[in-house]
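For reference, the chain that follows is the form predicted on its own, supplied as structure tokens.
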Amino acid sequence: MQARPDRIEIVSDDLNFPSDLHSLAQSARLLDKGHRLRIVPSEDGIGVPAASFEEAVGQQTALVCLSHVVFKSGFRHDLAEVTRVAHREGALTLWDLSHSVGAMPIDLHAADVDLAVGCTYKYLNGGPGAPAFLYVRRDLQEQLANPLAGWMGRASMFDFDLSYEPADGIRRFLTGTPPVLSLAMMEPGLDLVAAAGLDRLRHKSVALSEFFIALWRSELEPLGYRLQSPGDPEQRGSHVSLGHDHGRSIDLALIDELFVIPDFRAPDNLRIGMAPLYTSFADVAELASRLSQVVVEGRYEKYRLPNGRSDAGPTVT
């Protein structure tokens, strides 16, 4: 907001991961000068068109701050167009790429995006307590502050003076001191992504999800399973939701019984991730007989709550 100072207004959209919408409401109740978050609702649940922005996005606008791929449903917002309705308006953009950064193909520049953030633990194989990324324009760096001043940001980091001045570029963005072996940790990860190719990467991404959305059609969706993702492979990330009536008790029989481990977030919605590195055809071909299997078998009876309260539950991970 500092580099809009005469704009008060954050966007974002309801299908933002709920942190991200916590720290932008934080960030404008701090201003306390009338800054607001501004929410532009999803009609079904699953998307939000690039036109909602046309009508959202105005002067009062400092920031459009969006999820590229949407946690829950793998909706994956087009890049280029919504950061070209921000700048029309003179916003600055602020992408969070941690559901669609090394399953696809991301370009930053040609998107002319302003700002971008993201976690390196789930496509990008870092493991737990990977390290987040941060990405700044470059002709941005040197405009923008950090409003978390620490030692390692500071132009001359070990003269330790009481005194703060920013280094250049970049490194101004550091704070405290970086985390060395989740560092060191990420770098075969990375390694195994450049070598297969983001490219190849996503062809084989969207075949997986399109071979699952197949199987849904003909041996999940007639045992109530909806198919809670964009139909759309050009629409979609990497990974595929699927809504059910008994959705938390599927997903805790799934864990306990039959060994998958799928997301479950409230109230009816499976997620399923498809990291293409190393998720195979037979293992898609696997979940979807276990998810029929725990429904005809009526396996999900047993963790259904009882005296008739709904069967949506908190997240299982």
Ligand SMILES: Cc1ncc(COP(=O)(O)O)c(C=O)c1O
The other form holds:
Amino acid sequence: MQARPDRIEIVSDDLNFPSDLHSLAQSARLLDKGHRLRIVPSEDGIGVPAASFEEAVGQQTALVCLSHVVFKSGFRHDLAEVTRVAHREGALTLWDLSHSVGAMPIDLHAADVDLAVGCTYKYLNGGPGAPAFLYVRRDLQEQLANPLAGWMGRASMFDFDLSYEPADGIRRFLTGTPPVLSLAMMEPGLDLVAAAGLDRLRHKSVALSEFFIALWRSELEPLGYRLQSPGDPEQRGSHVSLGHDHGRSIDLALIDELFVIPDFRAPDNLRIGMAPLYTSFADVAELASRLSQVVVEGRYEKYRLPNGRSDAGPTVT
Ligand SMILES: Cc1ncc(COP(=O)(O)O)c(C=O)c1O
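What would the structure be for the form predicted in complex with this ligand, given that what you showed me was the form predicted on its own?
Every component of the complex follows; first up is the chain already shown.
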């Protein structure tokens, strides 16, 4: 907001990850000068078309912050188009790449993106607790300040002087000691992604998802599973979400009895992540067969909540 001092609004949507929205709302609150978070609602709970931002973004907008790929539905925003809309109004953009990095090529330079963040423990193979990353467009690096200033971001890191002179370039955004072991473990994971190549990974990711959606149509839709991701691969990331009235208990049965670990997201969403580096087409066929089995054999029944309470809701584990 300090980079756009005469503007008071941050624009996002209601499909963004809760942490993103919480931290944006908190930042607006801390600034305490009438700053606010404006949330563009999704009409179908799956995506928000780029055109909706034409209306929402204006001369009051300092920042547009969105998840490139939406964590629940797998909807993929048109990063270049939304960035263009934001820039036309003079706003900056911040993209959360957690669900797209490592699964597809992302050309931040071509789209002239200002800022991006993401986690490395999904398609970049970092494992739980792996470090996050920050991208700041080169010409912005000297204009922006790190609100969490720390010794590692100082110009002379090791003189431990009490004055704070930020380092040149991206290093000023460091704060303190990073988790060194986790960082070291990133290297082989990144090497694998680089060796496979992002174009090839995207190609396989789309093929896996299209295969899964074809199996959903023939075998799973008749069993009450609903597709809760975009049908068009151009609008999708690398995961496919299925809804079911018994989504919660299906999820528990799959984990406990059938060795499948989808994510469950309330109220009814089973999220199937297809990591193209190591998920095979045989895995996807087996997954569809177990999603079918859990319903046909009624395996989810014993995980249902007592007293006729709705099966849709947060997991109890
Ligand atoms: C889109 C998105 N952003 C941010 C996060 C939060 O990551 P972390 O828990 O590493 O802060 C997640 C976690 O899944 C996510 O899906």
